[in-house]
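The chain below stands alone and is given as structure tokens, in the form predicted alone.
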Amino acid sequence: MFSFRKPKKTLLGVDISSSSVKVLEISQEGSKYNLEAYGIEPTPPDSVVENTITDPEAVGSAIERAVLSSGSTSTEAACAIAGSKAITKKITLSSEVPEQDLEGQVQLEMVQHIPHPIEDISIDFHIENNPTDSGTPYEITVVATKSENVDSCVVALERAGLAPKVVDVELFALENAISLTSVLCREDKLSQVIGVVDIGSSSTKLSVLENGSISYNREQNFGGKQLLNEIQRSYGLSYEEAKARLAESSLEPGYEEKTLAPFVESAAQEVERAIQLFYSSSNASRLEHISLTGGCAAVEGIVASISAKTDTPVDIINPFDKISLAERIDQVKLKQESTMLLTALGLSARGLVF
């Protein structure tokens, strides 16, 4: 089930956050893709933590009622987690070892990595490269993860009525949303060193992609609960009534310079430590263009502060600008929406050709 195999149906993708699941399909039709179906619903609380599910039946829930306001009839899905529960390694072996063998091989290879027992853990891997000698080893990718981190994602998917296919990860998910947008804009960004930051509701990711791949990623406690409860202790609203009014732009006036301009100089500050702290990693490059994603990626003022602190040239990414879009979807609500579907545009864009 934990998988680099690609299918040959297109699949609904569902990204599974703390706060959201989102879930997206897309058709291709030749060079031509379509926006089928989405969806966006709350997860209960504390039905995902630290990113790891702890209620699958609820998360489940979730994802039923996403697909049903979606008007998807796919029933094949692609999910992923989060990179902080694998761990991915490069690894070369011997072309002499024959392919019915590798498997064993890359199990034996990966026990010294790992730090659990071997039957607790699900291994994938897949081969970059096809050895035309006995002298090219092979180069391998190889992902692993606690079966359990699998399994909750399962257990989710079936309650929704869906059918596992795909257990992916969020990274490689990101790279395959990344690699489609600019398939589609037409642009360079790939061959650029680009950082990809995505402001979500609990935590700020910064993925740098070099050559289309990613080379580096952190996590940091920062995200949108924090405006979000601000403006609850600010104005004596409940959580709820707080995203209400915030989603609907009706807070009052003074809201700007009081609540949102210091959230917008939190964020950039945030994102700055984190380049920070890529710039002083081994052999890291500078970066050439900043993308944002997420949630909170559309907050006003928030990409000029970055790139003011930075000095970096910054845009929000909208996967769907050359996308054609079916007629039930609602696009001004996409508009609003779509810095939140980029892992569940990745997971989807699966099995696709690009």
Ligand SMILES: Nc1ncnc2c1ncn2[C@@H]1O[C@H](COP(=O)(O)OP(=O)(O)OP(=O)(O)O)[C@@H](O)[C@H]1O
Given for the second form:
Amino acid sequence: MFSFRKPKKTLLGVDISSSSVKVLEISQEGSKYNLEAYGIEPTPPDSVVENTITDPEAVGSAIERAVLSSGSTSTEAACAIAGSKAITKKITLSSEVPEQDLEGQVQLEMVQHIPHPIEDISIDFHIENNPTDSGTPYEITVVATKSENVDSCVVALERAGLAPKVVDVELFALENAISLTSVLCREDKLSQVIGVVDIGSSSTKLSVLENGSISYNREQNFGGKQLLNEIQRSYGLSYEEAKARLAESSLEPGYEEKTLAPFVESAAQEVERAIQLFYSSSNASRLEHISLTGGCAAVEGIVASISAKTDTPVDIINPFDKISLAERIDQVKLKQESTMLLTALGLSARGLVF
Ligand SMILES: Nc1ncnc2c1ncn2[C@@H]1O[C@H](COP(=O)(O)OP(=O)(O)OP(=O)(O)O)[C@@H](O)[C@H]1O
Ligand SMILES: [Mg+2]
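Let's compare: the form predicted alone is above, so bring in the form predicted together with the named molecule.
The complete assembly is shown below, putting the previous chain first.
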């Protein structure tokens, strides 16, 4: 085949949660981005419990199925551990520390903050500034997690036949997806203080972004599982049946008033509570905007309800409008599922420049 461009390897983003595994591959050519493939598969019961992969083999099989259904041929992958499984610290170190000694110094510094033997911990760090003048200390962001959290991701990816290249933290993957979204949508929201609310299956997470990076985050136990349980109870369905009916929007009349409206109301209350807790934290700035993501962002009426409760403009983060799509992608399905894919997008985009 005639091609003088060097083929560039893409990274497959793999987002593992207790309800599903999402895989997504995005590629880049200059300033153009293309969604090559994506797939969603349910996670086997009890294989992910409270953000911990307890059965990496079963999760690996689900990833393998998701990759197959997506049609992706990407072999290198990025996955993430939950924010609640990682400690993030900002530290400063003297600019006199030679670069080759930084890693050791960072480890020594972190020993004080971590209640586990250092040999059981994986640490990564990023230098935020460039201390060229002597005297300016290094400003360093350090992330630490128990090595077993990294290992279980790696085992799951390998079980799916993928080569793990990046093990990220979910929050940073989300941050990355939002940076890409603002580039794609040519928005200047990143200069604002925005609250990103991810309403998933079992959790609702608020992350506050200031100048494009997360300054606050908090997780609450609320999500679409509650709606599904309520549908099961009201209509005498199994969990799987409830999920299918919700996806097809084929629930009986009366569903909206009886089941959906109370869920939307509870969701708005949860978000309001999360935001109040943020405002009561020290140095909190006023949120100028709320951006929604996660499967429940697609629930009808949720945007208006949260906006009314919090008295703040609300929208749904949707970068997929601005990305070209490979032929294999079903546009109608993508529209329904796009709010579930932001973390996987942020992970795949780790391999890109933007
Ligand atoms: N169109 C829709 N209408 C209503 N609910 C939906 C819709 N699409 C998805 N959901 C709900 O969204 C949830 C899945 O969202 P998502 O994939 O973001 O969660 P998750 O990442 O698996 O969970 P968590 O982040 O809590 O671990 C499910 O509970 C599902 O029922
Ligand atoms: Mg999620």
